[in-house]
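The chain below stands alone and is given in structure tokens; this is the form predicted alone.
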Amino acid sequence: MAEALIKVDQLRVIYNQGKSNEVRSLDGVSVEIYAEEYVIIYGPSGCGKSTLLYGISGLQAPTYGDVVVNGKNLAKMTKKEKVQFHQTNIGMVFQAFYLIDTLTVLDNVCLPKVFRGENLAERREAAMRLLQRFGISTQADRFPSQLSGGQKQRVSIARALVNDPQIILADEPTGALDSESAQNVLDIFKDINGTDKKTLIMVTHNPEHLVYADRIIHMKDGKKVREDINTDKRPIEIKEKNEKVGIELTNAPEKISAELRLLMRTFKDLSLKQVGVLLIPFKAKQLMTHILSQLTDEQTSAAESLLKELLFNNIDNDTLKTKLDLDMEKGGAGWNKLRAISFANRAQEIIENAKVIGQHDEKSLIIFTDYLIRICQLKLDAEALLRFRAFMRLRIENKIDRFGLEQKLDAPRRNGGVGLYRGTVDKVIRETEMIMLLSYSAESH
């Protein structure tokens, strides 16, 4: 059987044991990781996630239980091969960066070669390569001081990547950016884990950053509570002996239809207790979600309950804009017309595009890819459209899930995708989704 490249067995991480503060960060947490994974642990504040990442990195002593990489215990390394396993095989990125205030962004990457006593024009010329991709060799002679956070992390993700270690731990990675360079460093990552084949450990509390990762270790009061799977890059024995498909799937009837297990591995909180007529109120959240700008908690509940009936088909779409824009006191949302209009107008296309889709032929899977194209402002050569709209018919038709459908829509065109942008990608999968939800039916089961 193949062996993981980290096995974590029962870690316990115990501060001021014995005493009245104890703190246990860590309590029997076990957990297998395999080359060329990308593997996120998420959680909230303070559940043991970033302890867990420092345990594997060997930064973070265990009081009990074992860290085994490449089959070698780190508690049980001499120093001088500590250092040798820092230096080769783990790369680390930070939230806060660590860049050498007093250095160049250049001499920044080039700093752990320097330890290994590497040639100056050796590890230099590795730097310049890693800065050129990431689009910030231009900064090279500045200090960190005069770069952007974004830029501050492309400079971190060089560093650790410079001396082409098997390994990249990222410990909140996205905590200090805005949002575009944020999504331009979790680009990276996917691209290092997919080109690179580096295998990816990332810590994150951002549950819109799980959808990247290949399993989501999920933490909680120090412990490990569970593992989603999106896409299994394990051994193919180890799927065997542990088949779990992301939540509730594994011990789920066999009545569950195909098309509401992939909704399943889309929209977490959707459980089977909310199939059938339970379905409508999860399906008016979501699309609160999906199409909603700032309101106040009263405005968006208002409105949501207003959904729920335009769901049941108790109300139309004219009377839907009508309470709307309905004072709340009069039993409407308290919203501006302007907004009201555009809302439930919105509202409106995405239900219609439900209908659509599930009438199964030509005609509808042209006039729902059409709407997807207008959307999403979507720029399709002939070819491209054709590839665009066959994976969208597997989609349709659940012979894909919104996973298979991001890579192939994803993936270039040599190797036979659509070859959009990430951003773009991510437009397509959640109308699509939303669209596919709205579409589920209870008779469908």
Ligand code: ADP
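Residue numbers count along the first chain shown, from 1. Predicted model only: the values in this text are computed from it and were never measured. Heads up, when I say rigid core I mean the largest set of C-alphas that superpose within 1.5 Å between the two forms. What changes on going to the form predicted together with adenosine-5'-diphosphate:
The Cα shift for residue 76 between these two forms, taken after rigid core superposition, is smaller than 2 angstroms.
The two forms, fitted on the rigid core, differ between these two forms by less than 2 Å at the CA of residue 150.
Core-superposed comparison between these two forms: the Cα of residue 64 travels less than 2 Å.
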The other form holds:
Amino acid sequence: MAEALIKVDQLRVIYNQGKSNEVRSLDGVSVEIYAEEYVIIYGPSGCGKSTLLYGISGLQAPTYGDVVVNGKNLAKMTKKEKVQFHQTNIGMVFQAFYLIDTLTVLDNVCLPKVFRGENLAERREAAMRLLQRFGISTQADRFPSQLSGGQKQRVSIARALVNDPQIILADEPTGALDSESAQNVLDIFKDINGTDKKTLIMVTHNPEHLVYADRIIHMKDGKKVREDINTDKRPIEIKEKNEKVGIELTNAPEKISAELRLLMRTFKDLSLKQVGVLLIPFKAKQLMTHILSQLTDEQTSAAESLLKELLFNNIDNDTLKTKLDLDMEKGGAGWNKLRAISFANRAQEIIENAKVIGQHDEKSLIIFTDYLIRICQLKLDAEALLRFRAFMRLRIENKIDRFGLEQKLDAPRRNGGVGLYRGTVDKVIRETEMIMLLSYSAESH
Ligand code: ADP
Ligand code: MG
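Instead of the form predicted alone shown above, give the structure for the form predicted together with adenosine-5'-diphosphate, please.
Then the entire complex follows, led off by the chain already shown.
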């Protein structure tokens, strides 16, 4: 009998331990999962499914107990080993997709490769192959907001696969989808388990999904209550798997901000430095498309290089202005003065607000929301202003996602929303997501 790929031994996750509000999310769960298995973690809402999945991923540290993957105890890994583990072994898919709205579909899929420092041509090729496989290659240059939920989830599955990990973890991946898109995701999962031989662990509370799995772990109140082997599906054949994953040391962060933790969950990379440095070309590119239209490719890419310099703090905003205006032959971007000034001012405002929202205090919240009110020309009375600020705070603190914010801004006043027009909501969201992208790991440069 082969060794289990994943061994969860008496895992306990206790929040607020010893306090009156103590929650035992996981209360001593032991599970063994073998290479190439398709396992479903099943149970009612709040029973600890996600906690178990995050425990397996290493994103949730045990209060007690052990999680061993490929013979390695996650708790004993150095942070550096964990980074490598995430990049190499784990792909994650979430109910809420967690795509970056300001990146194209292709760039979203490429991101995990960016973190591994692979070259542009290689990572685009790998990403395009996955997009083709999932029938969304024609969407490659679009942005997530232009896609249906089903398409978004296929993008996020492509992102989870792009580094070719051994294990795919999915947390209610069909939870936000209509039944046709949900079926499509289930078919894809069947294929990546059956054909690609990925070890697949899916969390669900939908009993209709159970037929797909080799094995079902039933949970209730933080405990495993039963395990079913689904012999109808196919007999489990556990193959000897001897490939050991070489764990290489890379730089890892000392402190991880809430934003980065979200990014980390999304992109399997924990390195503050890597995120800070490697996102810069993307940030520059996005800032470009955000602000600009109608320039030649040369003018655009020259300006993009300048933005990179600005984001790396190699030049200041005045130099940006001058260089944008300068002829290309003289090393500038060949724009005109007016456009250079208004562009540089806009970039500066956005960058400043990215710093502002990193402060996480009352004053910065007011500066940021006042900025949005001005730039998006919002007209808010006292009550709406209070709500607007409260919802923006939740977004900045990552307590709600882009979709949550969209709902709150869009919902009528009588239902507790801000009651903005649809088009206005889109403007606020786009501006906010842009600023949030720039603010990721802003402290590192
Ligand atoms: P499921 O995914 O099955 O719906 P979860 O694993 O998300 O359940 O949560 C299990 C329990 O742990 C729930 O009661 C939840 O409220 C609680 N819980 C989860 N995360 C936290 C946290 N950060 N602090 C306190 N309680 C939490
Ligand atoms: Mg859950």
